[in-house]
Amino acid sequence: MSKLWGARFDKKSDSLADQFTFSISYDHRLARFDVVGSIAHAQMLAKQGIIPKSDAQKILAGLKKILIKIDLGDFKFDAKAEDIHTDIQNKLKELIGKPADKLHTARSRNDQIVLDMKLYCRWEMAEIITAITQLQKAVLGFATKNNDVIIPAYTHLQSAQVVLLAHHMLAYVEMLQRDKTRVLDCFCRNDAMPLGACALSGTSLKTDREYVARLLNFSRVANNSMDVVSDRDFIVELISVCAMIAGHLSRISEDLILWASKEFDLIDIDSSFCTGSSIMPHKKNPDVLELVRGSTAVVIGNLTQIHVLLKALPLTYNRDLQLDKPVLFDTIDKTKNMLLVVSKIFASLKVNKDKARLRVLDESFFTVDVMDYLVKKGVSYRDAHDILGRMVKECLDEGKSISSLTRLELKKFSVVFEEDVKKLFNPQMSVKIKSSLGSTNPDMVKKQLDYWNKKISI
């Protein structure tokens, strides 16, 4: 198979060198974007009179035939081609003959691959945003269906206060929304059209880069030809955002893994997303969520890998940059798969409501509410904290519950205590009395559910 640069050399490259340097085994997934970029480039060459319009028409007809094959899944890449650019160039020549040799006028593989990667990233960013939205919808559906369920909330993985399960789910929705805005931010840095920079210095041919940018829906043309052929910031940024997404999915997975354990027993994960044990027949293991958690390590590792790959590379293009693709492709695949599988898990997730009711009866959940009761009666926050600390210690030492204390026993800790304080030892009351914006108050949570259900459905 001929190489685009072969005429310079007097012997064939070593087969091991070919095996080591060829990228067609993974960059073939850029085929569609390579053809789309080439179509725009050929249109520009014809418009500017750089190649005859008759040749351009043949090139465009051939490229469109190749694109149709790609979109139908009929494109068969040649494993012996050096890269996807060479493969498409060779296939085009098989289709239309000599005019195909004019397609590569006024461009290099250096600017061509940056264009391919930018188009690919743009496509995948849209896919990721769609997948995040799908997960948000699944989480909101689960939250809405269980909007009256109260669960324990934790700090330091120790029981802290009670919250509505829907409030906890809304925290996930907020996390994921920030991820969407980060993906959208990536579009900004991706949005400079690189084609026409050629190898590194531009070209003396009278190209129209702005025209190509318009054809490919870029808002601007990259300003510096040296920078653009060596720029992979947009890839680093997208992998970084994916690492953030994966980190959030790992945290969500960890919550669900804990809640599904017998010790928590708050949820039941559908069996279709669990596995069993080869030795313990009773086991129902949340393996899928564990692999989401584990895949996060791979994505974060990919981010480290791309940073190290780019470290200390001199301007401009270096062949090291070929290796940006495997880490990007792997990151994109894992991120989308994690988003989709977690969406499916939420769609079939069930709450053990009876267990949840029992878990929120512990009076320690309501000590902050009693402190607020004292503060409302004029006790300083510090004094209220000390009063509750002494009450908790004494009740623990004597095996009593705070709610069982008599009025006189309560007065011993503070004269402002009255019997009405006992109504606070109730999970429904605890969430109801929260009044700060963004709190777990049922009315506020309902408004947030309504807001997000409307926003996500748009």
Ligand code: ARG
Contents of the next structure:
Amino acid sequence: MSKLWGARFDKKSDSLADQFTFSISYDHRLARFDVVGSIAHAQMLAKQGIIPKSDAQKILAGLKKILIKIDLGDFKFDAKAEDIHTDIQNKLKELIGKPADKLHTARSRNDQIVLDMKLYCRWEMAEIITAITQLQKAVLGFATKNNDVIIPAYTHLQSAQVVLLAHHMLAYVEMLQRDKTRVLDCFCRNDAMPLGACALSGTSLKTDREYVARLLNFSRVANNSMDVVSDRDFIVELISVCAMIAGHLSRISEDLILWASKEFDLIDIDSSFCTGSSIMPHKKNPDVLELVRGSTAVVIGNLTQIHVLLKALPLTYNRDLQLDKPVLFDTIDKTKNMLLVVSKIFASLKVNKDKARLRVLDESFFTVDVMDYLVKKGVSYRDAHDILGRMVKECLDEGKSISSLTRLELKKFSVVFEEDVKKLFNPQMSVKIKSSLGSTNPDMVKKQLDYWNKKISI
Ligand code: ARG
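Write the structure block of the form predicted together with the ligand for the protein whose form predicted on its own appears above.
Full assembly next; the chain just shown is listed first.
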């Protein structure tokens, strides 16, 4: 089938050049958005009297038939078409004949492709928000089911203090919520309708861009025709948001991978999300989570790729911009799949409660609680730190536990110590005495769980 240009050329393009330049193999994913954009454009052309109403009716009927075929999966993409715009234009011509030639009036593929991409991004942003919400629900379900479990928490991957498992899970819920707001920010900033910029300078035809914006549910029209055909900020932003989401998923995966190891032994990942070893029959490997961590590298790489693609392009449209698509599609696919697979893992995740109970008995978890005890009795923070440091050292040197020190031994470190300090060497007590807002205090965590369970169920 014919290209959308060609009259100026005295020979056919080289077949290798065709292969090298054609984008139908990947931009066919934009088919639905291309047709939806064209329907709005045709309606505007008719309303403005730029094309006869009778031609517009034929164009609209043809486009609707094409749309139905696309939605049913019956649309046969033509691998010999240069891009999706060409394919749909050619199919429309096959269906309705000559009137199809009027559809491309007052637009160019340069503004058309930006419209397609913006419509695609809008669709995918909604999908991503839904997938994040689904993951938040799965994490909350896991947290709520295990809301009495206390686990070790780490800094520098060294045991630090104890926390409620639910508190740790709520940290994930918070970061995912920020990701959702990032998607929304990105949506609002890029909610400007591009069509009508034409090749780069606008048109002398009496178009009504605001009408097209209304038909396509954009809140405004893009201000500058040169900016809008060159702009791919919205793609960079969306990939950047996906890189942030992927980064969060990677950190969550890393926690789960560690916790599933024999050394931590805090959780059991359902075997349907693990694989075995071809040589070591005992192995149950968390490959799915490892691939979430690995896919994050690809998504972050994609962010670099899109930045490099754009960084030295002169205004306005350059064909380099065509290569934004594989990068964006790959990013979106990976991000959605990662969100979905991690949600499923949480839904079937089990806690090894007995192991967790044993793991939080180590009394070094409670040294900060003992420091707070001293501070409450008037000891300065610095002195309290020194006292606990000396106690830990002496106990380590002499192979004793702090909780087994006698009253007299305690007094040797500080006169303010009384027997009641021993109550602090207890994980339940350690979480209970936390009282600052946002802490792991069980009542506060319960409130947070209630808040999120209510918010996310809406
Ligand atoms: N396929 C191109 C892209 O993805 C859109 C077509 C614009 N091409 C052109 N030669 N003006 O960016």
